[in-house]
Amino acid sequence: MNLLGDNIWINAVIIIVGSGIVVAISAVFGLLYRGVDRKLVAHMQGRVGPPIVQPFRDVQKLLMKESIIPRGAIPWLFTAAPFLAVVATGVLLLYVPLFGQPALLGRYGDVILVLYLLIVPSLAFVAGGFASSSPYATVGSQREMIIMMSYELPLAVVVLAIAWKIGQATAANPFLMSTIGAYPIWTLLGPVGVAGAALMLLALAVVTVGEAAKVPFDIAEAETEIAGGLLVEYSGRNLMLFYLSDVIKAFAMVAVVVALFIPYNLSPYIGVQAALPAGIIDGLFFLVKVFVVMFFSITLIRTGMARFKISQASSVYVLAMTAVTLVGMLLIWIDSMIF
């Protein structure tokens, strides 16, 4: 009994310490990718742009500033919302495979839980906006709710289609990230199914832009229309927490795309078997995959497009992307009938 109790405590310590390390490293790379993204966008638009380390400077600056609670706000909710957002994104990272390694809490949750956790930071943003009592923030929160409800359907269709196909190949739980990694979707499909999976990957790339709240889907914080939207009244450390939550969520969402469609490690293909070198190689390869997905799904799109209207953004997800994912699912089903 004592041995069992000791093991429980050891596992708890490992999970707690590992969680802190995972969140810290992911936050650093999320900020680094944000700086690279801003620099690339600036160069593609003919501007110099800020230095790559600017996001780190922004966090440092906000950390030193005072957090002001506006008159008329709901103080406890206004203050709690940024903490909820950053905690939710931190927990999200624990269920997603990162750096070529299994998810830290992958045994305790599946991709359905990941979808729920992706919603929580957006709900925290919405709650903070409504709690601030600002009309601009209220409009931004309403827009965020509309966008959030719009992109959930195509995202769910993609996950269900992948799990359904993997479920045909194995008796293991097809919704577990470990199962998805062990049975990459591309290896289970014929030519027709590959076309369907490509369509779903395209739709998921568009969903990633909305999840990251970047142009053209940054309607909820449109500075030229609603003065910053749902974060207009936030400052100091509270704003820093929302900023970190936004950065980590974007990194986590891209990691989800990688886990669903590119769950490959490089070390087995180049014959590296030693644990440490293989871990380093797979971790670096993961960062490359994240950068490539982020570049095509966020950087290129926001460089070449202007902000949508809220009605246009909702239509893109509810009509266009849902239709694309359903066609992709249909092609995968046809592929299963043929091959």
Second form
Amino acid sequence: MNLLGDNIWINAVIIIVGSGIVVAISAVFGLLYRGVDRKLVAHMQGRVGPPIVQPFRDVQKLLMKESIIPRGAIPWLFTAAPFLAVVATGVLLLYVPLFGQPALLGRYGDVILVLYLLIVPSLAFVAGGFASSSPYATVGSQREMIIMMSYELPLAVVVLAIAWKIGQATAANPFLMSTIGAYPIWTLLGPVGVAGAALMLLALAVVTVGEAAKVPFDIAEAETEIAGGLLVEYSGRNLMLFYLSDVIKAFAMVAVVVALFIPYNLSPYIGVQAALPAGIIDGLFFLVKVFVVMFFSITLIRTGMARFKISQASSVYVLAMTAVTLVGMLLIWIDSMIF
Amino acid sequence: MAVNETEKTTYTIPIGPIHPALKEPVQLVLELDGEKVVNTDVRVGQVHRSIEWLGMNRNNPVQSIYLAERICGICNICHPFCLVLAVEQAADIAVPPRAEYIRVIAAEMERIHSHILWAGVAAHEIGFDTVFYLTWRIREEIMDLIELVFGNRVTKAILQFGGVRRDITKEQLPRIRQGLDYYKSIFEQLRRVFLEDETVKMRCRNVGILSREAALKLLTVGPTVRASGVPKDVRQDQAYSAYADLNVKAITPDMVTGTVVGDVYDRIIVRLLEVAQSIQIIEECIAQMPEGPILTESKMPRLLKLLTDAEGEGVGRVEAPRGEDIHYVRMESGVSTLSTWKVRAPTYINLVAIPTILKGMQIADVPIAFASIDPCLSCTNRAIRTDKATGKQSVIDYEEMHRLSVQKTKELMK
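What would the structure be for the form predicted together with its partner chain, rather than the form predicted on its own?
Below is the entire complex, every chain and molecule, led by the chain shown above.
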């Protein structure tokens, strides 16, 4: 396949400009959602909390601060890691359907690629942590690697099960985001399968907390234990890049959950046909969906729990969540045997 | 080709002196094997303020009471209480019964606020910030009561040799009862949050175990030793002040669970039950408190004369929120100040148990396990000398200090 199609120049411009717009808009909404999340947590804890625009101010402040490279660090890796993290999350956004629109590069990469791209920012965090030569960062990096390997398995099982079921319904490539969007998983299943898919959604919500590195899975940063862990030596612009990549990754991960499980658009249901109003309605509906997923999978969980130890977190994923997804997969299989 | 066997090596990681897990400066040097703690070295000495020396060099012992209140911000009753008991023993001063009861009420209010403060800190250590905010909001009620009764949220400034400075009036009693009722109504909620929450159990059960034998051998005190199943409590064993009338029983975790593990969870149980016990003690005190004077000697010049003439030694023992606090005092006739004042805070003893408590734990357990003895370091310090060139540290003992002082004096006299 020719990557850029027939009108090479026009497509190249669309992709470059479009990528910039997608990443910028997602970063803005990611920061906004982080602000909303912090405000909601504060209210649930009986605090006033920071203003919703606080994450923007954090970014602004970090941009003005000095970036310190510690003595003993590996300078090139130490500075490259934040860039790698933010670029990887930016690329990730291009393969995920956002705002009710198909993914910008959806034709060129499927959900397997998305899974790989989700790992890259974590790897950048790990590399940055190891490169900073602090014992706290080293411990944090080790923990990040363990937690990353732990949630990979349930995540892969979820994606495989969904793609397998969709693959039965259509001849199109079931791993493409557009196919998953065209055949919502719930419509393909009977009652048993719906129960299975609900288990999948539960497991994916727990994986989302891990991907977003929030309590109870903020083990790699664990402020009271290892003083910020793999980010302990980062400051200024470098820290800002990590912060931004963290925010965008949380947004993208939730968008993946939305794309896998709630790929519905609102405009067909209320009978809006024209392109522009339908686009606006779907975009807003997408934001609502992201908010709902984020509220239940990140905000509520992090308000109501204590931090796990690394061994406990690992067993939650490797044993409990894997078991949950396997049961879910079994239910979906039974469902397709019966019906 | 033979595969070389790699040797498993340990590495060290310093926690402190400045670290988010520590509320006061202390250094734990952890020797780690992966995430597992193999060995711990506790290094104190970062907040030495020569407070004993200062206390011996005030103009008179009454001024040392203020200083004793400032040994530790939280224990601002137990330290002056100890000093006052010691001096009263040395100078043979009697205390009116009503003053004894007011002292006990002050000490128990301090215990309630200290234990709730600890519970918040502990929740923060395990990353449960919601509970941290909840407990500290609950704590506001006792702070309000303390402000009402003693005129200040934290430092109470209530103790005096031979009694207390201010009385608890009848008008204050309804408000105090209201505050205590609030705690009784909220206690069940607190118990559920700390003892029944799954994540709290996951982080605290079987973490930082101190066995009964080890606790006895290491002479630990306070909730730390009681959580290991030893019913040791100064209020019970050597009842001082009004505690003699009150029949206080030492609280051990088997009262709730039936077994003693000696872990962090058991320490939570003990502290939680002690809050309930303190509420009960305050209620009893209010009910039994006799009328009468609150001070034996209200004229300050006469009291100072009495203290100057006093000759002898005294020891004060108080069950502080963290355990047994001891002050030793020696007074010489004709000397207006304290000739000797020695403070032994409970954390000084409990720190000795830290290597045992942390052994075999994961790094993640270190903050909560260390916090579970409720370390109060401002009370606990010695001078430490650091050689900047070599990075070597050594503790300056009395002889060394004396030698250095003599040397300095000689230099000045040249």
